[in-house]
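One chain comes next, on its own, written as structure tokens: the form predicted alone.
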Amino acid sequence: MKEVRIMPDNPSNMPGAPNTGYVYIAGAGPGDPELLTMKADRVLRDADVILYDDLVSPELVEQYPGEKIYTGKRKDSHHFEQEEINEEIVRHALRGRTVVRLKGGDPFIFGRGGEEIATLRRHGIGYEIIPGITAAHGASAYTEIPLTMRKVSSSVAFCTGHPVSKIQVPDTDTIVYYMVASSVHDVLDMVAAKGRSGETKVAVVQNATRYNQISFSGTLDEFRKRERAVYSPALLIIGDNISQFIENSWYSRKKKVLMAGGDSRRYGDAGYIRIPFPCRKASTADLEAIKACMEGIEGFSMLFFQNKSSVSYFFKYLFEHGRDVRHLAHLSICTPSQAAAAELLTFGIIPDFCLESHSSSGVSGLLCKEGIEHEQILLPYTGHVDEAMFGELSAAGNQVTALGVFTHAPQQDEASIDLDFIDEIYFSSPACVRNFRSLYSSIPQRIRITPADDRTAEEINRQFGN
């Protein structure tokens, strides 16, 4: 049976409704891969676009054939402002893509959920939310810290740890502050001032539900000494039902075995977790294309930016190749979206074309009425070349040159796996092992390393003395 959508409160004003796409609004959870939900997988399968965040594990969105664009947000240190992702959000819906914009933990807590709606409603687009299990949840589930627990705890809030100036403290038994990183001392001492009890029970958990958790605990005066350092992803959980054994939960007591390539059956029972591990180097931006097109600009007659962070990543590699703007006089300048514009104002560029659709035509209408054809374009892209781009420039008789400037290198990539929280290594292959080996000079003597047979173990004593 066909799926019923609901759409929104004016499909009047929906731009080109018959070939509107549809967005989904899906949270994956706190970093665990399998606490996604059946119907937020079901989704991912169909996506044409997937737009994910810094904390979405990347091992989750690479088994999904859509077109993946990285949008992550960290503080200071935002890939995609929050008004361009409304915009990617848009631009693909309204070329009758089915888009998911996937968010780490719930898309409606900490997660900007609703100013995503509030563009989609804004421009007619279909939509629904799919909920994530949250990152307090996550927590609370994998350290065994009940948020509420009888006699103990009948009342708990969710906080964030920033901006300092607004810091909450609420008057409920078990309090969760997100994104403490920076400010956990402040946190504490707010709560301190509150009135809280020196002997009031907290616990930080880092990376929750990764196969990097940590956790510690202790009380609130202990914590206020401390020097401890807080990495993000950090919580803080405050409250009398946190047990003195969290550090020794049952997610803790589990192997970590890094699976080198290899059957995702293997080591499937209860007392193990897998971490895939792929065993290829990170991607990154070509610089030999890169080197060339800068030294070859003369052969293109326009520069077309695909996005915004595409302008800033563009002009980094012009002034690291010894040029200036100077060297773009003799260029046609386009983008497909006002915040493209606005980034390359602050090179001091006004470009010749905006051509910022908002029908499902996409651009193909206004290159025709710009007269843009025939064109030598190059056009600068970061994370995925937008194929449907692509093919309306090139469908206007131009010669089009893509060329990635960013290829993001996600947060857990290869070479950032943390073997201070592996147990065990199985390597599925000599190549593995040689392309491990290339990352990492050496194994750490307490893991166990595990072959899958005679030919990956004698290369693993070949590259590894072991």
Ligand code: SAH
The other form holds:
Amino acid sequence: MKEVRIMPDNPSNMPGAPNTGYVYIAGAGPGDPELLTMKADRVLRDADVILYDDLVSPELVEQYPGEKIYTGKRKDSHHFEQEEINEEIVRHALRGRTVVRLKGGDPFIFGRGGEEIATLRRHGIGYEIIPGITAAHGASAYTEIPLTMRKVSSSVAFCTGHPVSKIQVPDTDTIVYYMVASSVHDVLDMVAAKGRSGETKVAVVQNATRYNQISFSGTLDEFRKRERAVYSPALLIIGDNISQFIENSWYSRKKKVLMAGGDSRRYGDAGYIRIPFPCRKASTADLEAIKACMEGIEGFSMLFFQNKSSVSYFFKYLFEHGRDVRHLAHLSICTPSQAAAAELLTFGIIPDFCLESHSSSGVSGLLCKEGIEHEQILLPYTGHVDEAMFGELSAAGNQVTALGVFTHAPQQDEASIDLDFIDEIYFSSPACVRNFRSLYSSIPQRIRITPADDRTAEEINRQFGN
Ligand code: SAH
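Please show me the structure of the same protein in the form predicted together with ligand SAH, now that we have looked at it in the form predicted alone.
All chains and molecules follow, beginning with the one already shown.
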């Protein structure tokens, strides 16, 4: 077992004492980002540090400005051990930071939240628990399997399928097994051995509430005979409340639209599921590039802040490189975001131009109105550069330098979006089409392609036409 360094008990680390951070152990829900609670969203917005798991989608955490630390399985297959995670939470909290420990589903359903609070108690760090929608509830709602049902099921149990030695078969009408991808047959054999009828209904739900949700059902006997692979994350549900509609549930009937590069209002109605696909280029903050821009700030004529968090990160680096607002006196300062404008005020700056709309037409309107051309623009951004905005600024004849002041490497390649589940792709700009082409060599015929405008349509023809 790994040795854990425990900080000595210190009265200044008691909850509420100055300089002590605070930890929220929060559930992120099963996958659909809209299943996050409002409370979790609020604390995530204020978090200095977000430690998130494998089951939490990177797109979800990306919207928040805090530092993100991925604690799941890595490509190099280094696995954060629970002790390391505990240590990391404590380390940040003792530096006075607000930490959100974000877990898939609910933190107290097979989430090891209990172990984390034991560590926090030991260190006298204040904490709160924010519940999340557990996978069983997500799967139940999105496949139309009521977990209890009058006259059919009056009890339900949540069990684990891993390790095999821990598998239990309680006497409830419905049983939901978590962590079953490699043990479905072990579980089913034990359920049959417990005397359940071979006609008992069984369902598997993979990737519940995500764009690639798959579910299939049958009887206990059928499932025991068949060799269909089950991929993680998956639940096995047993009980006669499983309806025959699960493969044709309200969720599976929705059109799945990949929003390449940006969102569009045209998909606002209930028939669609919008899957964000930022078409990113850069994936990590390049400290060399940041240094070069901060030290060469005199060479720019305009600062264009993409969003609110780009302001605070920009100033953090400006100060770190021994400069302050006086070094920006020669620059025009501009932003398309009211929130960024408010953030600029906290640094004593009133932006020269600000517009309300975040749309690219808004930006081009602003450029035209203010005569912004032939500028040397520094465009600090967090997350991903807004390709449409970058394109508009460049197209107006400006020299634009995009600078990632905070980005984090996602643990998954974007190309891991499985186009088999996609019905339509919306491209917001020609740049997104080009980036998409670098990830996917072709788009299946079946998929409908929708460009935002004529230039994007031309680029689609160039990149994917015959
Ligand atoms: N705390 C989580 C569970 C963590 S254990 C929760 O409350 O949901 C990990 C297991 O959860 C996975 O092996 C799988 O069985 C289940 N799981 C999590 N997300 C899932 C999803 N979107 N679809 C199906 N199963 C999921």
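So that the term is clear: the rigid core is the largest set of C-alpha atoms that superpose within 1.5 Å between two forms. Everything quoted here is computed from the prediction, not taken from an experiment. Numbering follows the first chain given and starts at 1.
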- Message: Aligned on the rigid core, do the two forms place the Cα of R323 2 Å or more apart, comparing between the two forms?
- Response: yes
> Core aligned, does the CA of Q399 move at least 2 Å between the two forms?
Replying inline: yes
